[in-house]
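Heads up, the chain below is alone and in the form predicted alone; it's given as structure tokens.
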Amino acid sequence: MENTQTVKVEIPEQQGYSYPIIIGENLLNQIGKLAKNYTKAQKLLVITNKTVYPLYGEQVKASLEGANFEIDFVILEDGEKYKNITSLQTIWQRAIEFKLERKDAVIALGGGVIGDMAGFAAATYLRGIDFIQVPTTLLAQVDSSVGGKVAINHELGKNLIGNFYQPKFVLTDTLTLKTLTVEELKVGLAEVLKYAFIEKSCFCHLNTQSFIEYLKENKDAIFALNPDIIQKLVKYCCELKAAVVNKDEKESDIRAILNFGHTAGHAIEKCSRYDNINHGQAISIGMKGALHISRAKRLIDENYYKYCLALLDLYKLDYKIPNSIAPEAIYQAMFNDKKILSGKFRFILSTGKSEVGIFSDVDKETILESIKIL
């Protein structure tokens, strides 16, 4: 395969387990040829959703059955709505009667929703099956496909009940990002703006140059999808978020840092029901409000304050909550998160520079200021 970029993620804590993410231009053309690098499977269940199987259903078909699986698709609905229980049945339903067996495999095909779903139909399954994870949105691709996080929403919090899977490989075809609208591509886009301002933070130097700057002189050409840009952006997102779960897969420590600004987001995705308001808008307001409480303890100053929103207004990432949400209900929401520890909030906060620090002594005041100023 020509033109392409490999990241790879190991995990020391499986005895050394690792796996490549693979990232370039047309590559669901090999996804059948990669298969068989990657896993022994006979059978592959492909899971995916009403919006992606129209685009590249059949391309993935013909490739895999060009490669002698044997495969079988579950189509969902498509939206974040529809991460739970129900559709998790549905995927289980479909193994069983499809025969998948344990040396067999699951395919996420789609965006962050279909990933962790798939993921943790395939961690539970037979207590485990191969899974391959390929990404269709900038969401996925820079950050929900990497490090194995998977898991469904619950009515009162979300990613509540899930579990830490690897996939076996990772596709990346960022041409898939050319059939994404601007504020789809945004979406994303909060997620890599989040990488910019936790970047010293994350065990991996690769830039003479900060990635907040990169993205300042960038702009134009990341909304243009430019492809060299494109695949430089997706790689070097990927290698900050595999140096760190290379350390901490399961966030019992530094893996914590890659939730800056995740827990008023997941709060406030919750608290709109997963419906009004989508996961880049939640980020990028726990952002501004994980910003705003640092400035508040002192971490970082007024001139990096503003140094910082000037990134999110250039990207013109919407940080307003909607007005039928109350700042008292994202916080008594906030409880019912996994970042709690000992019943306290473990917020990520700037110290500055593209670092971040873990604090868990932020008081409710300080938090409801942050909530009503956004």
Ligand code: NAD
Contents of the next structure:
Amino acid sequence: MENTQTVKVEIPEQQGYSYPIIIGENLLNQIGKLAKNYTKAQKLLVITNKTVYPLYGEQVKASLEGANFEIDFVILEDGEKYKNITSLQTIWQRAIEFKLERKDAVIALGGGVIGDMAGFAAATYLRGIDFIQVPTTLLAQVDSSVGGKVAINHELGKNLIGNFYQPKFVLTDTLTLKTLTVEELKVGLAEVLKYAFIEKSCFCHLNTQSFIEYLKENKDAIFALNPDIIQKLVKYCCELKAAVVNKDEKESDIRAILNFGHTAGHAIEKCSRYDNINHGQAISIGMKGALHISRAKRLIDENYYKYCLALLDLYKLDYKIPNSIAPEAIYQAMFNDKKILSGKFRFILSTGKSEVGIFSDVDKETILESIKIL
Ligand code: NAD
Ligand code: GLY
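The structure above corresponds to the form predicted alone; please provide the structure of the form predicted in complex with this ligand.
And the full complex, kicking off with our chain again.
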């Protein structure tokens, strides 16, 4: 297709399975043609929500019907608090009523919440049917639609019930970012900054400068959604993630680095009952905590600590833990994190110059101290 860029995600753990992430503007009307190329489905069940459907539902429907698919939509409530077993039951129920067969497919049209839930539904319905990701938030385009993690939340912890389930392809139309609020754009930017802090550990680099410097230089163009800059940004983040997933699909080791800032972040989300603080805000706070611990353990010096905090400030990712959440509650919630191994935390900490390592020797006092400053 013209004016598109493609990133290939390769999964050696699945006998060389690979799939493309197709990135460009005005691509939603190509979904029918692409679905024909990448699946044998006759019926497609599109999972979306009450915010995204009125914006993009008709466009997707027209393209799929134009390619002669039989389609149905599940339009869920909007929000992280609906990323649960009840929504999943709704999807399964509709899939059964619509008589989706094993060769058919599920499409996720929306942000990370829809992508994670629709993917888990596809992974479990009839023991797994084809799945297509159409991410419409920046967070979903740079992160959640790539790499096959699918899940729902449990009241005791974030994303605790899930699977690894790779899509057939990812269709990323960057024009959909235009309808996001600035606050939702910032959620995605939090994950973008995460890549900048871990860049060198992802086996990738930009030719000219570090990703941190690139983000410093291009902040205004990024917030203005300059098409060239945004596509370059989305593509590079996908390349970084694809490189890590290629090495370790199931997070037995290196993939854990993609969770920089997420140990505290997920605990904060859990303590807020997935309601008054969103994922990007929580991981922005979590990244500050991880940098604080990295400095306390002398893995990074004061200059690098301030250099990273300055980038978070530049992007106005200056959130605080709500006063209603006690540091001890966050500490306890961390024990339900999936990165726990043999009962010990595994923290992703900065070692400087956009590199990170995985550490399990962080004591309670240091953790609580870092939470208290957040
Ligand atoms: P989200 O899916 O809740 O979307 C944010 C908001 O934007 C919602 O209100 C949504 O309806 C709205 N929206 C979506 N597209 C829109 C558009 N184009 N225009 C206007 N509004 C739009 O949240 P998110 O930030 O996209 O994703 C967060 C979720 O992703 C979390 O549940 C997190 O755990 C998950 N996640 C998963 C992975 C993974 O690897 N699977 C990685 C990172 C995050
Ligand atoms: N967002 C973390 C991962 O995909 O592994």
